[in-house]
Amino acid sequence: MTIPPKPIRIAIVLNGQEFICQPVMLPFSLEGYPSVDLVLYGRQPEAPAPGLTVNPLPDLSPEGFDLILDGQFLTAGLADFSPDRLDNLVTGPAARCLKTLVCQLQELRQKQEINSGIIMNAADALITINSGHVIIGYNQGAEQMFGYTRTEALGQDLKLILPPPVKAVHGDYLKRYLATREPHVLGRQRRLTARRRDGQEFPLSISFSVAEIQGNLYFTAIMRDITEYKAMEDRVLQSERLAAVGNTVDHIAHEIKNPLLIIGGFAQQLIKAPGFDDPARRKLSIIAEEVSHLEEMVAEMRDFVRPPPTQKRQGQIMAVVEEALELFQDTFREHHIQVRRVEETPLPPVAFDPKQVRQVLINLLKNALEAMPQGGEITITSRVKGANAEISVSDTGAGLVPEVADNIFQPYFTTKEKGTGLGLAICQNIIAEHGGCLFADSPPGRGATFTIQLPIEETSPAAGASSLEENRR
């Protein structure tokens, strides 16, 4: 069993009002704290233990020290250690305390310098706050993650970094905790809102603890910034409600696809039938119009749930842009369509499945067509951007406004009336598959623009993935 030590007692008299000590608040670190360094001298060399070094006595100089203790008396006999002549050596018991003290305050120093040197490193972001609500401990993942330097950081109320619904109840939990000790979120972890220096939020992940430290309360916060998880958890949830869309759709498919087959083909056979007048006729002709509307449907459900594998093949991308512009040219001269190309820089050759990106022009093609009712300009525009070959296509309809823009590629979002709201999300998602992206442009009131980017080089799907994410910020 080990005896503790006897503890030191020192009585200190104060003559007055003068403060010995002040409360102390740790900003996670030792910095604006004096180093200690301790200098050992003695009459035989030898170390007390490896590591140290001990300076021959004579050595010593008086004048080159704030403090000298000399707990044995060892001094006496030097000439220039003349008690009366230095204010700064203390010598027997007093000196022999000294020493414990100075030796404790040196261990706990080098504890502290270790504690703050792992929290100070952290990656992900601590804060601590006091019973006042005021931060007293930042760290540097805390910089990283809200842009706010330590020295902007400590000493202001946590409200800096709080968003604004958070920021007006914050304040009344930790209340509330002073008053009653019962833990709410203490010892929890939880998904909260952040908010950084330029405005920006984010998701974040956090767990609170509460230390009491001679009578005082500290709160601490661990939080890590979980955008890119998030990310990838939304694309898992969307795998799995895409992965049941699709087992839907295949029986859907599997069931009405003949009914559909048979309904139109009598529908079409009828109305080239003798013995119908024109208001029959033209009942049969809305018959099939509607059945050739459900196929296309089934049919876009099934490209978006199962898309067909790409086949990519070099080629140059302008030769598949010319072919869609072939399907619409009759149609575009009947609405008052002006086709405009912009070659800012030529294209090389790239890696695209021919069949796919015509699939997309067409999607887009006609989109711009359906905006501009009333006939106007569609400009086509090539060019190499970074390692990315793209190509744009403009319309000078009205544009989309901002509630639009935000889900136009979110699958089942239309503002057509027979629209099934999948067509630019099987365009997005066939671009994707190529490594590249596909994002729109869309002032309000100043028409659209949808761009295709593919990579010059070959690329992964998860690259385009990524491309898009920074294109959309």
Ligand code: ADP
Second form
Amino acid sequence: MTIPPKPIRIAIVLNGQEFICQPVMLPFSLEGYPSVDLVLYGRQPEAPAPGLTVNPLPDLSPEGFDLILDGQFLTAGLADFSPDRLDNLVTGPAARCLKTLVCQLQELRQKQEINSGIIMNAADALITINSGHVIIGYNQGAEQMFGYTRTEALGQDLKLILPPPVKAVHGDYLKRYLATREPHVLGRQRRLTARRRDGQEFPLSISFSVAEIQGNLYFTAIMRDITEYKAMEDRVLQSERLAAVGNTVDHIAHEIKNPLLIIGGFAQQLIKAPGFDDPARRKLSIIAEEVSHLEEMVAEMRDFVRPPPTQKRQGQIMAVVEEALELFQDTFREHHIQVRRVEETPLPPVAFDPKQVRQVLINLLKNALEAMPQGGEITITSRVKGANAEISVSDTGAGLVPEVADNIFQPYFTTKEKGTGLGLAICQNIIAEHGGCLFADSPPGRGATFTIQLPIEETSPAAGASSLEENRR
Ligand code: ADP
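Now the other one: the form predicted together with the ligand, given that the block above is the form predicted on its own.
Next comes the full complex, this chain leading.
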């Protein structure tokens, strides 16, 4: 970063008397310090020339200097320097003093540049406030995190970036620290909710430090946006919870599977047995239906919590699509549903588990059927897209409203009276296990489309041979 030159004011003190000279240009200036004063202490070698208050700078014998930045004493030097630079600035004995000063300033500037480079470019946000709660340091990380530019933030009260609950009390925390010097939060890592310029709140981790410089206290906060980390943490927590739920579900499913089988079996037998009137038979059919629904639910729950291992092999996925469609043939006819096939591009063989992919297709077709109680059309579209084989199942039902679309793949999300909400979650897991993805699209008024993408893998000759063998078997 190039800092433009800036004049410094030089005061010369001779025999305890102070004289102010012309401003002197230094080849640089220090960012953030508007006023730089240099006090030179020296002796006049001889009486001042008549009419002059002070001898010209080159004639002065310097004894030392103080450097005062922004009214604060910063550094001092002694007049014991070798004069070899900056001859164009001043000459003679006073030059020595000035040269050393310039060297020191340059060193200081370099250190400052390194430090401010580190601070400015840090990915973490660094904000420094003074004891008046005013922002005096604000790096790029803070600009990105909070959305205020450095120019907008510097000189503002820290309240600018504090969310409401903290805003009300933060000034008091500072006052308490200034009064008691008891560090409650200093040096500790904490989590807070902060607020961006656009009002969006986000979690951050924050640590504080304090520095005392010439009696003034400066507080620096180092902040890291932990939105992603928090999301990951939540996912881990969620998967731990799901694992626990999974064990319970697995256990319950195992325990109730056999009793359900027995109840369902007996109900079926009794329906066929003589001696029951119609109302009794109707009740028995309801029992049998409900039991079979429960059995389905239990099976889905087990599939979800304990999915069977995926056994992929190369094959024609459209063959599985046809198998699934065949299962629904009669039902579709009964429900006035037409099926249309659109082959945009022929699909090459892909590696997949036929049983699992059939399960996915059955689920998508069942959902499409349920979405069109008055009948409609199902379109199966196949195409190659990039490195994937794509199969879409579109219906002409009511489609997905945004609140539903956002949740359909969440386990146990259902809008159906007797739904489990597990079908699409299981389908998504299955397709993910294949290295592909399943997604939904629902343009307003045009039903819903569910698309399966499966990667087309390069088949090695050996893999090709083994899949041929498997197909033959
Ligand atoms: P379930 O069918 O047991 O509800 P799913 O996971 O298969 O469970 O589906 C979740 C929800 O997604 C359904 O309850 C429904 O609201 C919505 N949904 C799924 N497929 C469609 C579709 N083709 N059209 C409209 N909504 C659908």
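Rigid core (definition): largest C-alpha set, two forms, superposition within 1.5 Å. Residue numbers count along the first chain shown, from 1. Small disclaimer: the values here were computed from a predicted structure and weren't measured.
A displacement of less than 2 angstroms separates the C-alpha positions of Val384 between these two forms, with the rigid core held in common.
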